[in-house]
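Consider the single chain below, provided in structure tokens and representing the form predicted on its own.
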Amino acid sequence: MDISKKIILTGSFGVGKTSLFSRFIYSEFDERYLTTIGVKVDKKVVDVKDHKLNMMLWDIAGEVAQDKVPLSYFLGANGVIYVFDLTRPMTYNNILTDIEYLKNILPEGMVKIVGNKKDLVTPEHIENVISNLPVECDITTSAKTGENVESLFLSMGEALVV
């Protein structure tokens, strides 16, 4: 049986949302920084729990803030992947406010918190960042090397197929 789920990638500018999106869907990584304008939508079909899962992925331009991203982008979303940059504290300084906002507009939606760019920092740095966050980080990834990217999306898919 085919199942479709809408999943939003959100977070600050430059955290690697588009790179995670491209790595998962196309197995590609581009060193150039390309700003997403508005939203980019694509899908990938994966096998999850004996189902074909159509993952409708929405890569939203930076910032979660209510005044910057149209609320309509979030409507009907089953899950949110909130991405922050392990190398830039400014991308996770407002994490608690952002997560509370997301859970308020999507009370039934699942939120996964992802620290990206792990290839640029030491394991000790990652541990320090994660242990000081006011929320639990679900996974750390590197869109550049591909580390944990597939795991991130497949774990989201498995959690959404019940």
Given for the second form:
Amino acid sequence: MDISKKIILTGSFGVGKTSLFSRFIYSEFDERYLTTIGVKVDKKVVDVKDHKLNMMLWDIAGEVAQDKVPLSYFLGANGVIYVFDLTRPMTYNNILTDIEYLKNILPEGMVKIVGNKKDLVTPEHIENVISNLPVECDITTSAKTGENVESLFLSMGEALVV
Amino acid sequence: MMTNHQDDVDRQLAILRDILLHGDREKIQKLQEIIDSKDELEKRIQPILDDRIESIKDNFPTVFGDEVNREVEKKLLLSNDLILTAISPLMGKMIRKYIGQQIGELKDKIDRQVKHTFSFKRYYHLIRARIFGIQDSEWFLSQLDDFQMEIKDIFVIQRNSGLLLGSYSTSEMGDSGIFGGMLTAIKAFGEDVFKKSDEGRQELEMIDYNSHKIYMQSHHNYYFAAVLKGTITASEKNKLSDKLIKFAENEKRLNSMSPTSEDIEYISGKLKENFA
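Form predicted in complex with the partner chain structure, per the form predicted on its own context:
Up next: the whole complex, starting with the chain shown before.
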């Protein structure tokens, strides 16, 4: 049976949301930084638990705080991928407020917290960053090398298909 | 004594020089004559020039192409106004001719239509027009085949998530799921902007392209998006709106919050049944 789910990619600007989106959908990575204007919607069909899951992915323009993102973009979302940059503390300093805000507007939505750009830091640095976060980081990824990108989206898909 | 001897030597040397250089002098003389005579010079130089010209002709694009292109581009950029002045009258004539033809065809169609409809149907329309306030121009246009509204595609999209609930399409417009998502994002963005004004909730109703329009009708949990072609008169729009409302009343599955593939297939089938 085919199932469709809306998944939002959100987080501060420049954390690599569009790169994760492109890596997962097109298997591409672009070194250039092109800021997202508004939102871009695309689709990827994956096989999850004997179902064809249409993942409707909304790549939203980055904002320093989640309450700055137009609320209507979040409405009806089944899952949220919150991305922060492991190399820039300003992208995870407000993580607790952002996650509480998201859980408040989407009480039934699945939220995954992702630390991106792991190719730019050492394992010790990653360990230090995630152990000091006030929330649990679900996965660390590198859109550049592709490490854990597929796993991130597939685990989201599995969590959404009951 | 000494001087006489020197004179003899000079004379002898002059005789010797005359003997030795006689041939060369003749040749120089001949060359001088060729140079001085235009005809003679031309006879000899012309074949060389002809060969050179042929070679330039053959290799012109390779040798001078880039320079010429650069020069032409430069001239064109500097002479925009001049070019426009030169071609505008010509383009104007062509456009006038085309529009004239099209108006002629339209006039013929209207004449034919008027002839057909100065009948019971026409009087029926006049009475309806008086009652419902439909304009004559609207009615005439709606009677012409070229202007008749045509539903090219129709989608039912979940209002918040943008997920597709069903679709019927006659055109090849790409992935309907992505269309639903992006249209919802555009709709949401516009509505968010207007929400900040004091006029309450605003709904995006129409997106207008040159030859196509997207008409949207919002319901509580979903909205319809119909891609239309042709002239959309107020009465055609009302007719479509009524039809969509009736469809919404009949199809309770539209309110499904987690549509399955069976739901989508069912709704798509019903759309085809009602709007094809």
